[in-house]
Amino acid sequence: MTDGLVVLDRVSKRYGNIQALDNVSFSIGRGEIFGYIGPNGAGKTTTIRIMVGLLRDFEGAVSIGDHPIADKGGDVQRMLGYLPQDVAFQEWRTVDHALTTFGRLNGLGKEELALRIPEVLALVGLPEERHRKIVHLSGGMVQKLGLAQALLHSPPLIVLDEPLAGLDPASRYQVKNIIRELSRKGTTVFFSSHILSDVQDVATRIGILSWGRLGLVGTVEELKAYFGIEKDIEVFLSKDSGRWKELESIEGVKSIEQTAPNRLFVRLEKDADMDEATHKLIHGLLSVGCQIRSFYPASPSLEQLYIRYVGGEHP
């Protein structure tokens, strides 16, 4: 694995007798968005730690821009910057002696800061708030700051551990483009959250860590193909008789589920024929006094393909 902005070669953590992470590998190229999920203990955290060198007893390899992760200059740590899950400041300190402080230790000269720092403010919708203490911000408001704060020094790297936490909808909205704008300009982005749909927004790839092991690792689509659901299909209809169940004799249906009033989901088997398969689905709603409205392919969401994965469910 040498390809890629950020490459983790077989990387293993325990905590006593705690497997944390287990033989992890991936690699992120420039400007790629990597979602990074999996259940609370998984180690996503750990992960993380390691990545922006704060955890450094661990086997096997990382590398950022080609340079080792165990490198004890500072040309890793300018090339990223790093937003943790629990984001902290001195509150007695302004926005701007706070990022102020935060450029210096990322090598920003003076002049460099005069105009970085209300750009990055701008970029996060902070840029009333130069000169407030941290204390009169809200929670939503101080994780905007952590953004700036990783985003000072431009690196080529962004790790985001929860970005998305604690900000209201407007704001992760607001977040997300930034994100995109982000990959867009060359910048790569690793990012962790728990709220799946924001992920599927913005990741351009996503990897799913299970007890320590990096299970998958592909594009929505990707995990589409592996689980073998791209053959859902999803009816809506105008009139529901009730005798839709006695549709799943039909050759290639597999399962036939009410997922909401006068709404069906129906699961085909694997090698059935789609053309075939629906042609006798249309006919057999009508003929049992269905009407349908509306009959197209399903597409499952990140957190549906998800639930199956962590739930033991593989092809």
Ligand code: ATP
Given for the second form:
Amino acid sequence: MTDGLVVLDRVSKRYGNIQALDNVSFSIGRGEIFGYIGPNGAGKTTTIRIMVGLLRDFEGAVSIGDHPIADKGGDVQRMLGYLPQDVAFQEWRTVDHALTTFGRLNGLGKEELALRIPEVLALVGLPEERHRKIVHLSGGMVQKLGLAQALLHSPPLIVLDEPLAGLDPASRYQVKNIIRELSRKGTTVFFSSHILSDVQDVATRIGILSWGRLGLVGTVEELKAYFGIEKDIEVFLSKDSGRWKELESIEGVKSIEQTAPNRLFVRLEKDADMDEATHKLIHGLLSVGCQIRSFYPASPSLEQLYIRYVGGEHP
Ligand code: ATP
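Next, give the form predicted in complex with adenosine-5'-triphosphate (ATP), keeping in mind that what was shown is the form predicted on its own.
Below is the whole assembly, all chains and molecules, this chain first.
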């Protein structure tokens, strides 16, 4: 893709013998919300530190708005706003003081700051906190202040490292809405999380990173199709003869597990004929002496499938 605002081309990074990133390539279009998912240690922060220009010793190429990230001068830096994973501010400062300092670093003048500071504080839900000392803010408020800092100079791209971590449900909801709103206005958002359900309802595209490799990139619908989400069946038995394991030999059945007393989880092969397998399974259960109370397609959440995927179980 050449129309990406952000393009990573075969990016690799080693720390000693740790291959933190291995040939990672992706492209993010303008206005997209790209959710970058991976378990702890997958390489998310490393990718982000490379994208924002903090880590310069890597292989491959990164460009933002057609400028290589390695370009000298502040142009590329001014195109992006960055919320680090453990955002920290000097606690004795007021919110206004902290934002003024960050704004000046990004080339904003006094008048612009006077307009922008109340704007971004309203956007992140901290309109009343402008003159409070940071030491008196809660952890969630500091996280939102970090977001305000990233948005201050109205960059076309914001890069957020775990922006939802440590927030209570109401604040998570609020931050997700801010992300949607920014995207609606044309800002490109890249954000990382290790919780898929957090990004599932906001991200327009999701990249799954596992052991430094980008295994999958796609929309939620594409990931669901990849994982074959509708292929499993959950069975509740009113009588369990204990012989259901014999039915794993049925064509199209991958495995049968007991998930609770009288409850079976049947996984079908990806290319199984659902109708055929269902018919044979019902017939089979009855013929081994089980009685069926209910039988229906199970829909594991994308989160459950993702956990299986990063655990090494690929469909
Ligand atoms: P988390 O969700 O825990 O923040 P992550 O996906 O952001 O994890 P990274 O922090 O990018 O992962 O780390 C990727 C790998 O590189 C890990 O194995 C980590 O231990 C290693 N690593 C990261 N930074 C360094 C460093 N400065 N020196 C040595 N190894 C590092």
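Residue numbers count along the first chain shown, from 1. For clarity, a rigid core is taken as the largest C-alpha set superposing within 1.5 Å between two forms. Since we're looking at a predicted model, the values are computed, not measured.
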> Core aligned, does the CA of residue 132 move at least 2 Å between these two forms?
Replying inline: no
> Core-aligned, does residue 142 move its Cα 2 Å or more between these two forms?
Replying inline: no
